[in-house]
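First comes one chain, alone, set out as structure tokens in the form predicted alone.
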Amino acid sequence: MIPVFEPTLTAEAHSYVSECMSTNWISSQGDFITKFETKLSKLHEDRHCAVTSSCTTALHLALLACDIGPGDEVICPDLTFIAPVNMISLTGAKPVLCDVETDTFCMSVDTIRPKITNRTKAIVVVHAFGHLANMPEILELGKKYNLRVIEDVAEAPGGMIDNKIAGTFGDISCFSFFANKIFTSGEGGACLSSDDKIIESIKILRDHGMSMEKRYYHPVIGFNYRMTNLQAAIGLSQVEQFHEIIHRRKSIEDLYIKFFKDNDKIKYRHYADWCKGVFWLATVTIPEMSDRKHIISKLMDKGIECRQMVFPVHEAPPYHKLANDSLKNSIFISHKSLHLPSSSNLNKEQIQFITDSVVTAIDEQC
């Protein structure tokens, strides 16, 4: 079976983890946590950094650091993994869903602006499937309406706009290091901000609300959202190869684009001219009359694992009440897209086999 995604771990990862075990620094304290935070900071314009147990907890901490709570509204895309909306709800604020663009799969100023009310306090911008949202325009909108802007960079680390890297635009940015992400620590996340007071607040909330000056004194209610030294060791080994991994993955995507280029039935996701995207998942949109379940079944029969696009948030029962008539793009992209194998160790022959198999499965129907 060719998996949708699998991590590529190096000899350094094994060495660093062995060091954690031999020194017994395996929990939420240790040198690798500091080293990992420092490396992430240097890769992102020296922004202050706090690593966390997941991107989900990073999002929760980011929202709390922005004083989001009951009575507030936070705008978020409808086409996203559900974590950002869950975290908005967990603060007591109301998530407000907006549609995405058909070409970028991201929210835009045009989709956000109609959702702004006098209760809107923040925008959670999700950089979708390797493509960045148009951050310069969104930041201008945020400035106009005095809104906090939080970047969810889980699916697009390394992506750029005008040589400015994802995660360096908003007030706070949140990263994921889950095993199916471009860089992994197994489980894990991070918050980055140019505001040191925000990151200090996040670190206090992350560590049970404990004061950084007075041990075991807890001035605020906090959480246990810490990353372990073991996870940070793996994460460090990954981001030390940041540019090599991004380059290798681009060469894989270039092959997908080449092999799908002359097929007018399949739309391989592309990047806007203003965005230097990054390859996370190979994503294709299939013809409207095709049966996605049938295609997935045919590919599985050939030993090719693939994954349907996430459902729109409003289709989850807890969020049915958030549905509105403006979410048409989100629905279409979700129901007619799928993700193909995208691991860093794919070779040319495998990609040719995958693309040929997709074309055959669609030709049987259309």
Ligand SMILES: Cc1ncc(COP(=O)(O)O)c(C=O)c1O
Second form
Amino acid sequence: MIPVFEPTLTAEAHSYVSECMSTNWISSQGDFITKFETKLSKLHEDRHCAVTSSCTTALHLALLACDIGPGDEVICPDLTFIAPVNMISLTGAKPVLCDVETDTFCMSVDTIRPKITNRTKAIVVVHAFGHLANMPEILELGKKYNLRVIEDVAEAPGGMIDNKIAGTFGDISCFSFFANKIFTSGEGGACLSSDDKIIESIKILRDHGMSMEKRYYHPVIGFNYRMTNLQAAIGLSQVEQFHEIIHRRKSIEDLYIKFFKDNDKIKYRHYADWCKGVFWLATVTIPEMSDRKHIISKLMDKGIECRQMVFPVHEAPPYHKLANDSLKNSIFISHKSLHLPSSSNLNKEQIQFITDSVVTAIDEQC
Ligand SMILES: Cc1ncc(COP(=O)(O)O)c(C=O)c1O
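For comparison with the form predicted alone, please write out the form predicted together with this ligand.
In what comes next, the whole complex appears, and the chain from above leads the way.
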């Protein structure tokens, strides 16, 4: 079976984890946490960094650090993994869903602007499936309406607009290091910000609201959202190869693009010319009349594991009430797209086999 995604762990990962084990620094204190934070910071314009237990918890902390709570509205895309919407809800604020663009799969100023009301306090911008949302335009809109902007970089670390890297645009940016992400620590996340006060407050909140100067003194209510030294050890081994991993992954995506190039039925995910995207999951959109379930099952029979795209958020029962008339692109893209195997260790023959099999499965239907 060719899996949809598997991490590639290096010898350094093994040696760093062994070091944690042999020194007993296996919990949420230890050198690897500081080293991982420092490395992430260096890769992102020296923004201050706090690692967390996941991107989900990073998003929760980012929203709290922006003082989001009951009575506020926060705009986010309908086409996203559900974590940002769940975290907005957890603060007591109301998530407001906007549509995405068909070419980028991301929210844009045109889809965000109609959703702004006098209760809107923030936008959670999700960089979707390796493509960045148009941050310069969104930041300008945010400034005009005095909105906080949180970037969810889970699916596009390393992506760029005008040589500025994802995660350096918003007030706070949140990263995921889950095992199917471009860089992994097993489970894990991070918040980055140019504002040291924000990151300090996030470090307090992630650690039970405990003062950093006076141990066991808790000036605010907090959580245990910490990352362990073991996770940071794996994470460090990955981001030490940040540019190599992105480069290797790009060469895989180039093959997908090449092999699908002459097929007019299958639309491989497109990158706008203003965005230097990053390869996360190979994503194709199939013709309207084809049956995605059938295609996934045909590929499975050949030992190729594929994944349907996430459902639009408003199709989840807790969020049915957030459905609105403007979510057409989100619905179409979500229902007609699938992700193909995307691990960093795929070779050319495997990619040729996968693309040929997708073409055959679709040709059989239409
Ligand atoms: C856009 C986005 N945000 C947040 C998350 C949640 O990340 P984590 O599993 O690290 O909490 C994901 C996970 O897939 C995601 O795709």
